[in-house]
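Take a look at this single chain, the form predicted alone, given in structure tokens.
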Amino acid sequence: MSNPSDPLTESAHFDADTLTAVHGLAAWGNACFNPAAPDSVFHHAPNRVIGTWSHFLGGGARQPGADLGHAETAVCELAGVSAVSLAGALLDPTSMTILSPARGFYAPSGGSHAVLRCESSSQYDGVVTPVAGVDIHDIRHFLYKGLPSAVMLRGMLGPRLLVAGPVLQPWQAELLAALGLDQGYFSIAEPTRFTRIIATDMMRPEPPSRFARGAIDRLRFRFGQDHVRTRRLLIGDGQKAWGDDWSAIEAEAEDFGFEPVDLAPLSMAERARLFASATAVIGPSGAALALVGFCDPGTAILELQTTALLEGWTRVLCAVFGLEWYNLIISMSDITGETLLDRGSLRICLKNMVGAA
């Protein structure tokens, strides 16, 4: 049992960089396998730029009602990839955070937001690495850092490394198993203390890193492809929130040889090979377009967002993937809350996407 004096319960903050850095893998292996040695970082890859938002806007974004809200030569820039060995700390599953008995919480792992508790705990003798960070139930948070992070330290450092976390939900077994992690998965039901926690700052809250593509062109490799790219979806997770204008939206889309599309039902497997049949897709903002990383490059992508939800996951994931990203705001009515969608607008961004209907 905890209490107030114990360090455990310590809410500081520490990154990546404040550790000593070691370099080469025979050192980091040693870093993260030797008993004896102290907390370590080591640095995988730096910050990249990979051109401007306008090189992948698609050529269809600055139609009437799409207000990017940056300047054409903005910087897209993917952050760099650093890993540390950490003796000693306790993985939480419920919040997923990462606690050090000597440093406090590893911020990537949980930020400020997430809570430890710390009223018991359990002690496991093994190096585990987690298999994702706080946003663990958000499927493009575990499908473009959990998992990446997780291929890429056991590539590296084996077997012997754990993957760590709580019981898995259907969908996140599926892909551990096609990913060959899950004969080392760890389950945990409680805080627990391991000998070691390998982790990512991959598991900050920006966007995800290039290194997502291993880990998706493995999952492509291991479910296959069903169909020839001739399909153009409209992914329906939209449907309750946007009210009428979602019959509108579907309407529109039907014209140019869109089929609305339920996720629900279908496996990973099934949902990862729908994706890759794909030469266009649309879908509003959030998990409805998570699985783009299984499109072909050049896919169109026509990511739907209202005033209310404005955000750049969807954006990079098509910079990552080489997609053609396509976007639509919609406003909000002030007072109703409703959307307000301008049909002449959604054609208008079609037509660029696909062609005339």
The other form holds:
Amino acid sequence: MSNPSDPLTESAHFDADTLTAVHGLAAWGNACFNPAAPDSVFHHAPNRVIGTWSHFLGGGARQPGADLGHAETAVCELAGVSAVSLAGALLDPTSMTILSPARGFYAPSGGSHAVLRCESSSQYDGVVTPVAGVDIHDIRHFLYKGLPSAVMLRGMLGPRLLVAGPVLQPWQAELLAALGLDQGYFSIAEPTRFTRIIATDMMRPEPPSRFARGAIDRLRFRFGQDHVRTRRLLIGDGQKAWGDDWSAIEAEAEDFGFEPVDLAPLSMAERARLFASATAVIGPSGAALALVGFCDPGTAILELQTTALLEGWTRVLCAVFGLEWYNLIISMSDITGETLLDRGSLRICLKNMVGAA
Amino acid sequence: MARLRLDHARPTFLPIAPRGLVSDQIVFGLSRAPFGGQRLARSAGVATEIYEPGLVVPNPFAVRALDPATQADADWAESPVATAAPIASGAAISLGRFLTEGLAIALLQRDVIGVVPLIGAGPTPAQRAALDALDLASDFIAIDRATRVRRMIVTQRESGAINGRVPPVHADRFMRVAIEALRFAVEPYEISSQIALRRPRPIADYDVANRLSFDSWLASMGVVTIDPTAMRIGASDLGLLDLAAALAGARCVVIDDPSQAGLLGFCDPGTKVVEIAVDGWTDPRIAAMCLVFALDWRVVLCAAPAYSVSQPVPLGSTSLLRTEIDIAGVAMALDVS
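Please supply the coordinates for the form predicted together with the partner chain, as a counterpart to the form predicted alone shown previously.
Then the entire complex follows, led off by the chain already shown.
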């Protein structure tokens, strides 16, 4: 195989919008499986602005919207979704970079130059979609971005579309098996060139799109639910960096009937059933709240958000999945970097969330 | 004999109207709160069981387990396949209900349990298009009478009986599955940023005193009306994918028929949904569907008739109940961001 780096520069990236748009499901199917078809794009959804009201924006002097560039209104932008069909493209299983020899790096997949320098690329005669994007090892990105992309594309284009990626971790393999995608999963160990790669820009790190629901709802159906549905969960695994403040959060939460849970020993199915059994969940921003998509719509979610990490991921996730999002901003000392928990605000928040202690 | 059973979800409640039933922000028209001020809609439990054998009735749709000992005396047809999954389909099932109930369950069963032939009333053209798009049409067995299936895989919604009464359910998460799959297969197409989903028949079973005025007002505001029952937009026929694309391209939808609430799922998150409802006769299905699909719900309450519903039909009316759409209330609901 020839070295694919010849026509490229170190900065050659391209977006979906640079490709010719295909309109209609039948035409798109042809663009994906016809070897002679040119590279193309199918636009599934444009960017949308959505309201993300919190039931309690307390605990800090600032409203979180202000830190995300929305000073007065609690709105977030939901990224649009497009799919691309790239002939003769390469997939690097380490970085999940997609490289089109004719165009450069597919921008939503990042751009690891390792794939350019690799001279031992394999070649496979088949049409594939990557199982995840650049953040393949991050459970949030795998669950709500990469996996839904593969599930939706496979549902749209049928079983001729294979799912490809690296050797999966056990939790990832469990999720694929639950969706029936493990059969025919194409595991690769080095950058591999395919007849065609079909990928969406859902692999970008932005919060999830509406299409994440298609995969999570299937998983929830597959995993089922325990008979108890009254649990209140505190997720966080100690949050060592928060020191005494985390102990205070545990104490206050336990007053309101929350139980600290350790997810580490549980399988993905057990974790999904645990979250499905919850009526309320508390956790810090980030991966701790990654599994709230398994909760039933209407479940109360309290995001403990420090002023050092005012991201919008969880609020959009809650909005897209119909969850009640509560938000407590915890200030951080400018000098020591320690959290400065306001216990009074926490209690008000918990009371609003689940009623009196 | 105990039947094999898998619980996918337990019955629960959905807290509709996340911002509360706030007058002139969420509720327009009359100064009374809909649903008696309650903000909880019912979400169904969902469970799969295997009936050996089972009976499926196409219209009105019903399924039940049969006692193997009594099957010989009954008057029903035999299924041509040994194993099948029943589906609520046919002209008696609205498109919105078909997509969110029958089709969603069929897709979940196919993807999670495996390929099983579907058995139910012959689908309407729009239902057939949805089955085709999801590659579920080839194994469909159309029936026109009660049919016995030797092994029937039944996934049902369960609302949980209260004192022996089975309450209605309004929405659940699994209703999203087929809608998302169909929505992924279309590119949004903006026929208009404002669409009205309305039947030619009045709201529910009401006579609407100012229906023509309201239709004219909607048109003057640039709102394009789609009749989802006839699948028409003006004089043009509409395919299912056209309908999905048009709703995906809209940013505001006016709707008065709760049985079509499932179609709102084609709208992208954040779309404003203005429900027209009649005071005292409100139905939470539209509000519940908006929560499940992350839509921005408002309701315009129209006055209920003052006369007793046990009276004879008023002279000149085609139905017992009558209302008048609050056009000023709808205008406010459309304007408020």
